[in-house]
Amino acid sequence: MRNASPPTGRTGRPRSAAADAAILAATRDALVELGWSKLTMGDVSTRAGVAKTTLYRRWAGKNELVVDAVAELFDSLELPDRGSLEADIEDVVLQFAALLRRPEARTALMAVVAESTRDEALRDRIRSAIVDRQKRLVVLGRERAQARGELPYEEDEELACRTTDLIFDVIAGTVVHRALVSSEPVDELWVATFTALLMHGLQGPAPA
């Protein structure tokens, strides 16, 4: 009797980052035009050309879709080595506050805070998928600023966390409520005043 040859594995068609890099665009274009609540899963897989089970075995809804829209611009961000923790700050700031202008970044965002308000699961994607990404750029700021001797080190793991934490909330609060909130200017002036806060606290620099 001849064995039975095992069987084979199926892997399916390969995921296309061409095809998810046009569903997440043709997400925010819709989501511009039409708003959260007229926005359908149908509305982007037309506009991104693509059928709407390619939608569904990627994201299991709306939800989770329009969160990686928003998550795919703020990866964008970068932190270059400006040579001071100072102007690290600035730069990416800038960058952040840049974004924040295009009408995809700002709709889309608003969109998703507003509705998370309703959905803790919603939420918790957020944080996992947009939040904790962009928590890097702080570590590493921390990081290069603490080799060159700005910042101390610090032994516990917890505490640090807790730090980073807390930078970036001041940072991305802050400027969110400056540029979506209030709807003011967050321009070279603005930034460079806002980081010499966050640098030296409300009492400014020792003096020389």
Second form
Number of protein chains: 4
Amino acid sequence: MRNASPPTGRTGRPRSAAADAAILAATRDALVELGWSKLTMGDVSTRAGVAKTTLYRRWAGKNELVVDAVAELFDSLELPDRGSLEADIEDVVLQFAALLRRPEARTALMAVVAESTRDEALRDRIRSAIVDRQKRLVVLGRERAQARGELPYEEDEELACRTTDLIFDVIAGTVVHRALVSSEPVDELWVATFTALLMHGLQGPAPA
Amino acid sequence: MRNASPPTGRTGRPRSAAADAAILAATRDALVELGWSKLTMGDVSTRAGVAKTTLYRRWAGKNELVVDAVAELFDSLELPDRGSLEADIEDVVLQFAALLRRPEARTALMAVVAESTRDEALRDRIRSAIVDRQKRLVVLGRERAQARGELPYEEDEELACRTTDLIFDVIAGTVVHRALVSSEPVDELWVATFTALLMHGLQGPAPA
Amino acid sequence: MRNASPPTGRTGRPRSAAADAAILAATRDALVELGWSKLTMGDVSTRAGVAKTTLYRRWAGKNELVVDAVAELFDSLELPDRGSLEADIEDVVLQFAALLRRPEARTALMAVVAESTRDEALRDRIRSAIVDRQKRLVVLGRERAQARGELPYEEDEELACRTTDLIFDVIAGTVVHRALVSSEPVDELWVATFTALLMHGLQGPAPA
Amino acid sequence: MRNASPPTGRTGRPRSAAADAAILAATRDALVELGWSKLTMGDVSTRAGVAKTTLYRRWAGKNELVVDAVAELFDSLELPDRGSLEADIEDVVLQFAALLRRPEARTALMAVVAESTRDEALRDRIRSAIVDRQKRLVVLGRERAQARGELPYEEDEELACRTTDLIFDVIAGTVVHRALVSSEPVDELWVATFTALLMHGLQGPAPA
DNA sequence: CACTAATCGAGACGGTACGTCGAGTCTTAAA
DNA sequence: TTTAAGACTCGACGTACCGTCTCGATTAGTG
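For comparison with the form predicted on its own, produce the structure of the form predicted in complex with another copy of the chain.
Let's see the whole complex now, leading with the same chain.
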């Protein structure tokens, strides 16, 4: 998530640390008000009280800036222990849905994914700044469920990893699709139905 | 999927039907070569051998044009009868994954969804041109499975409808997330695993 | 001043005579409201309640249309017999100044002259529709002055002609320059001063 | 003749001085080749090797740009001392006629005057950039003639001023009308005749 | 009376230029 | 060396008119 550092030399005026924070906050504000496509670098720099050059010295462009500005929103997701796997899933799905109701998150997430379809570096940045960071939730949920005896321990390391990825894609993908593509509400009724489906899927015989 | 019709009645030179087709084809070509963000209206009009004004007379902007251009790609999806629900699902998931490997589809789909987060009209257009049209596949698959005895008949009309929506979001969302967000391949092994999960989920007790 | 006639054939629907008048009137109205540069053919056709094709069937373009629309304004100039050459000149200069206060005349005259600097045909059209037509005033004034004994008869035909042209250029040019370039008022005091200058010039010895 | 200055004070990159000259030169070139009505801002910017925005940052539009570009052509007019008022006038009239034979001058002068009939600011700009600047020639000619004893000293300041204006309008207006409206050549014969007329006019009794 | 041929309105068509906006870079002086 | 300020080049935007074209619908005179 870190952006390019000063070239290394130690002399000269040091970079303002406050500027970084101001820029990211300004970016989020602008996303809320304007959305991705109408957000401009000039506007962000004005809001942050910073020159455009300062901004370009730290981020390569709009995409990189927005990924960084948005990524930390996803860090707010947590997995409180609700006592059962089913309850844990419902909880995190509702948190995720709430996050996707924030305009800066919904608009930015889809936009950077769209850009990343033609930009390898951006794809990596998204994967490391967002995807991989949130897989921790799936791993943690599985461990708790195993400790509770709700799920068996999986000894095949690679199979466990594939299952983690699958579950992550099913949960995140389904919620995003429901909220942003189908444009339907992610309410408690729907979450309960979805979670039930997922629970049954997970409790079936071990996948191939 | 139809764009705005000529406002008035019968007089005046009629709109060229050929232009519509040429413009949509040019749009898809441009998406392949340039991607969403570098696609320009001027370039599309040039490729189509059409004046820019002709293009704006028929579509309000880039978003609307691209939704129409891409929507018909999705019409190529079919649900051949493979003899079992599981096989049918695997088949259509692979088709969908193949579609998402086409650059014009992957870049455009996410981009218009991103734009739609701030544009009610665009959201409706996406829903009617893409989402609702492809739900037919889920409905058809369910009917075949019921005919085969794989799934029970559901008498509660509204419940059936909610289930259709859920399954659609799970399948489409998961595949899109795997392919475009996680950036992992949708290969036969993964499809089999995912389908197995889904089958177990469906065969569990009726959802709430 | 006449515009292109129907190709010669006698059959077919004849051109509407009313349309011509409506178009020229609409052109003058538009000149008053918009000035030369913002006058558009489409706007004129709308004002005249006529299709654009009808307009182009009769005039080649904006320049030709405006010359015709404006030329007849200049026909309103007259040379009443005020009893002396000096009084006659003052009278016609004031008339001309009044004409140049009309917005459609001031804007159109200069504009078509500007266009004519690069368009031989337009130059001819201006000369025949405006310049030559108004020289009659100079000729008439000279004849009256000669009858009164204010000016000698000139027997050299060609010299008389050159003198007519010179006086026309001096009067028209000076008034136009005062009104439109220097942007100063052409009031009675100025007219008296100018006429006095001109009278002395004319009463000097015969030019070379 | 100066165009709008940078609004604020001292910070930021200063405007390129070279650009100003390049743009004005390019404008004159374009006027020669294309004439007023086919001159485009985009073309001027290309010729000058400058971005269109740079051009608009300095001039409000085509009119203002052309006035500035043409004004300095008029600065080339000079009043050499030929020994008599009559000879001085003949000389400057011939210079002015030569200037009006240059395509960029003839087309642009009339065009901006035409535009100025509907634009107060442009009228002022023409007056200050062209009219007032060239009146110096009349003033200088009068002073020389007075020194030679050809003309009396005028003590009434305001009357002298009005006379200066009148002579300027007579000379400039007549020559322009001859050259551009009547479309007749301004040759030595015509100039001699015109100058003779003017000399007699000036030597008559003092105007009212 | 039907036929013929040019007219009429409406408005879509391919173009060209408009004047504005944003991207990303560069050049100042100040810190 | 970074900073704020702002001018720079470039390229796309969406609009406005241009002058042409294609329609269906009127109008005459002619056959």
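Computed from a predicted structure; not experimentally measured. Positions refer to the first chain, counted from 1.
Q: Considering the two rigid parts between the two forms, is residue 107 grouped with residue 199?
A: Two-body split between the two forms; residue 199 with residue 107, same side.
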